[in-house]
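Only one chain comes next, encoded as structure tokens, the form predicted alone.
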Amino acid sequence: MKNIISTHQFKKNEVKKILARAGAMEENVKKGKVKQILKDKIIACVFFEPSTRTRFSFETAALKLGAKIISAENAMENTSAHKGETIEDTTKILCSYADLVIIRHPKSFSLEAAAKVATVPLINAGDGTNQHPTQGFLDLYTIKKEHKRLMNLNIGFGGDLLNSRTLKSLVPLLRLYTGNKFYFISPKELRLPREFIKELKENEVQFEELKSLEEALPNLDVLYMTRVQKERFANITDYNKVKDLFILKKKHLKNMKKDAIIMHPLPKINEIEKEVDEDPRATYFHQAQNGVYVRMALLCYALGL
């Protein structure tokens, strides 16, 4: 049984593996020729967080790989969360109907107690402003695929970093691969909570911290815009102070390198003009697709097929 707490679990020859099937994965699927290796499995899928692309990839993922579905949508309401069951009593039950659990939550680190109950694997699919370690392996992927490597790359992370659970799942993965730079920009309120940032002094990781996209767009392999998560402030006033801060504008693509890529986990709100969608150095639409097939070879990792 293999749990999916964390990107910071996972060894380099693991990630290369799982990138490797994932390829296989999207291969197979292109032309019509995917194995059910999971058939007869039940995979449950509770949602105490809205989602889009998460749980409708890993929904994606399992029917393709044969496998069969029960799931929560708005498990804080329409679960017995509602009532007040704690996260350990709800995995506990959940493991006792399926093969696999997968789970998001609010609350930071409820995923670390859950896998300490759970019988069956359980895949985080995001707690909190933690981790989301699925998002970094297809973040991870989605980069292999457009740039042919993983190493002596510059790496932009823009916007509201202290509640990014994207970048902090993928920055591990990266930190695998020498020779990379990480460039984290954001407004004073946003930058990436200091203990994050005393790892890596300490891991000796190459990054600057900057305040203007401007500033680093000219050295960007990748630029990963994230949004300002209007769920994680305590109030709007704060809220309304930085959400327009940091919004990439057509005008700031001349800056960058012609094989420069653009990222987003999406939802994305106003932090990039529309008029960026159409620019073909805009990858986020790809990295949601890539999902699936990313997705596919964890369900198979988890449950060691």
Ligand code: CP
Second form
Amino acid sequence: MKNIISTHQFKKNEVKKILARAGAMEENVKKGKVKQILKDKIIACVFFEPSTRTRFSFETAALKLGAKIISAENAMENTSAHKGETIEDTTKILCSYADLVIIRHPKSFSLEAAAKVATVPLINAGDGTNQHPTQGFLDLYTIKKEHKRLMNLNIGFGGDLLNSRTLKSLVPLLRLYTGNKFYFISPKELRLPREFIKELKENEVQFEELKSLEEALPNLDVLYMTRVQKERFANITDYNKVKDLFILKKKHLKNMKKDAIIMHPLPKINEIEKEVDEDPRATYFHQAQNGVYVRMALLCYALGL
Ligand code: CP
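Following the display of the form predicted alone, present the structure of the form predicted in complex with this ligand.
Below, the chain from earlier opens the complete complex, with every other chain and molecule after it.
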């Protein structure tokens, strides 16, 4: 039984196997030849925070592999968490019904608490501002697919880096490959937590922190934009102050490399001008599609199949 709680838990050889499996899943889906290897499995999908991509791509992945699904959306209201049940007790119960449990929760590290009591594989579908490991894997898969390599890349992250759990899951995976350099581009209010930066320095990771998107763009092989996460702000005034500071516009694209890719975990709100969607370098909709193949591979990995 393998839980997927954080990308920090993975070694490079495991990551390579998961990416290869996701590639095989993509090929099988496209040929219409997916084996029903989860046909005897029940998967619980319990989301205490809203989701479009993660929940529906997990459910699609599970259904393609033949599994059955029990699920709760808006679980803060629609499960007994509303009556005060703890995440640990909820997890114990879900584990007694399903063969694998997927949980998204607004509280950082809540999945680590849940993992302590889980008796079937548990997958973190996003916990607060901490981790979103399956997103990290689908982002890595997308970079590999587009650039045909995972090393010697300049990767820029722009926007709300403070609250981005997707960044915090993708960076540890990219650090497994040599020659990558990170550019963290954000206003001061939304820069990465200092403990994250300290850990990068201690491990001699190549990175720069920048305040302007324009100065980073010409260097980048990957631009990973993020949404300013309104739901993480204590008040609307603070959110309004920063929400439109970083917008990728069509006029910026001429300063980017011809083979650069523009990624975003989505949903995007105002941080990417609509016209950018038409540029061949905009990869975010393919990125979301890749989530199905990667999550098919991760379901099998967690179940040891
Ligand atoms: N990228 C992502 O986690 O999207 P959802 O919030 O729609 O699941």
